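Below, in structure tokens: the form predicted alone, a single chain.
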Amino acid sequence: MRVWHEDDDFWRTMAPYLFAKRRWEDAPTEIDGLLQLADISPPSGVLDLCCGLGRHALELARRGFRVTAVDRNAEYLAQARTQAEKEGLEVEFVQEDMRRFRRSSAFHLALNLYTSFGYFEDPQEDRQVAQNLYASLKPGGNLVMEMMGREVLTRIFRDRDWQPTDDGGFLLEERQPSSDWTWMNNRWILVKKGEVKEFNISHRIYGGADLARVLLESGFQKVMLFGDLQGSPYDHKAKRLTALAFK
């Protein structure tokens, strides 16, 4: 049975909601923050691992960075490539699984954003991704990871949400933590124009110390944690879990 993150129908169906207009509008501000956090400037080489439709990869290319954008989804890459060509941007797009992509000592900065880490039941596969990111960085390079951290999630947790979508439908999200709050099972039901689609999504939930440990064990020399891409503290007011790791 195909797992959810390899189901192209899931990514195709949910793209309008995962990459809604407001998320595109947030991209420049998010890039402002992470560039300041990582202290990097163009024309440095940047890896965007799990780039999706290219929200961040395209914005980085607009600012003069040499960008390699990697995703396993061919449709997402095709849409991102079309937008890059439309704007005359140079971006290298690569279709590959995050567990396999590795380009030794190639990048000054690596990004893994928007909870694109922790998909795999075997934690060793997460470590493989982290090791790939480490290997792909030049000596002295940095990694920025951003996700929903366990400490934040437990503070704001709701077991279900039911909200209208911009295209006249409704999206129901049900959540059930398991394995001592290290794993989250999600049930998403989309109702649109009389049709119903249901997807079951599950992923690992990392706390700050957990994520730092995985990165350190993967070779990184130092890890700093923040509450957002603007560098706020990872404390009781944190909105997300952001890790800055140094090679």
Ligand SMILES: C[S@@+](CC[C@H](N)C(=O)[O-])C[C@H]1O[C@@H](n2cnc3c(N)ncnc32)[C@H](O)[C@@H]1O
Given for the second form:
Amino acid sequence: MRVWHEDDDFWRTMAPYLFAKRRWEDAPTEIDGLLQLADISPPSGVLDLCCGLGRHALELARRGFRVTAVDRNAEYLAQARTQAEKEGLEVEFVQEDMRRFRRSSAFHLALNLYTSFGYFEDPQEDRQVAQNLYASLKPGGNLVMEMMGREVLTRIFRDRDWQPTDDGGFLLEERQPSSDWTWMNNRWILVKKGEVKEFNISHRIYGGADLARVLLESGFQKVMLFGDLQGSPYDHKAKRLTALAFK
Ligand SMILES: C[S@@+](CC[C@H](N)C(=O)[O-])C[C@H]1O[C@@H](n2cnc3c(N)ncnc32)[C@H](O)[C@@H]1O
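Structure of the form predicted together with this ligand, given the form predicted alone:
Below is the entire complex, every chain and molecule, led by the chain shown above.
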């Protein structure tokens, strides 16, 4: 059986919930915040690594950036491309694995957003992704990463949640951290129209210091941590682990 992050059925089934309307509505504000953090303006070149349906890539293109959007999922890329064409936006879409995509010194800004890092059991593969991001930036370029951080997760942790979905179903999430809290095992059970689908999703959980270390060891000169894309501190009220790294 395929590992969850290479399972197209998982991404197809979960797309309406992962990318619900409010997630799309959040994207412009997230872009406002990260552009300010990275202090960048159009028409600079931006890489959106693990772009999904293109929430951020499309918004950046609307604002005049030259965007390259990379994802392994062909269906997501096709949907994003259709939307770009509808709006007359020029975006370069590339189907590639984050462990392999690397374009030497090509971008002013690289993005990896909404917990798109930490998927691989072998930590060396995460390091490969960080090294690729570093190599793909121009000297002086910035990386913005945003994910669920260990410090936040331990503060808000619930071992299970039931939520109704917009389409009349229910999503049950069960969570089990590894004993050292570096890895999270999740069971997602979707119940819709009498049908039940279950997925096991597991990924590495980075604390602030862990993420900074991986980025520094991948070549970045300096790493600043924030609690969201608006630049709030990574403190006891932080919502997300956000890193701004400087090449
Ligand atoms: C949680 S989604 C985030 C999407 C997007 N960044 C957003 O904020 O809407 C994670 C994305 O990573 C992609 N992905 C998963 N494994 C990947 C890999 N090995 N290489 C490239 N993309 C991958 C998935 O297809 C999915 O689109």
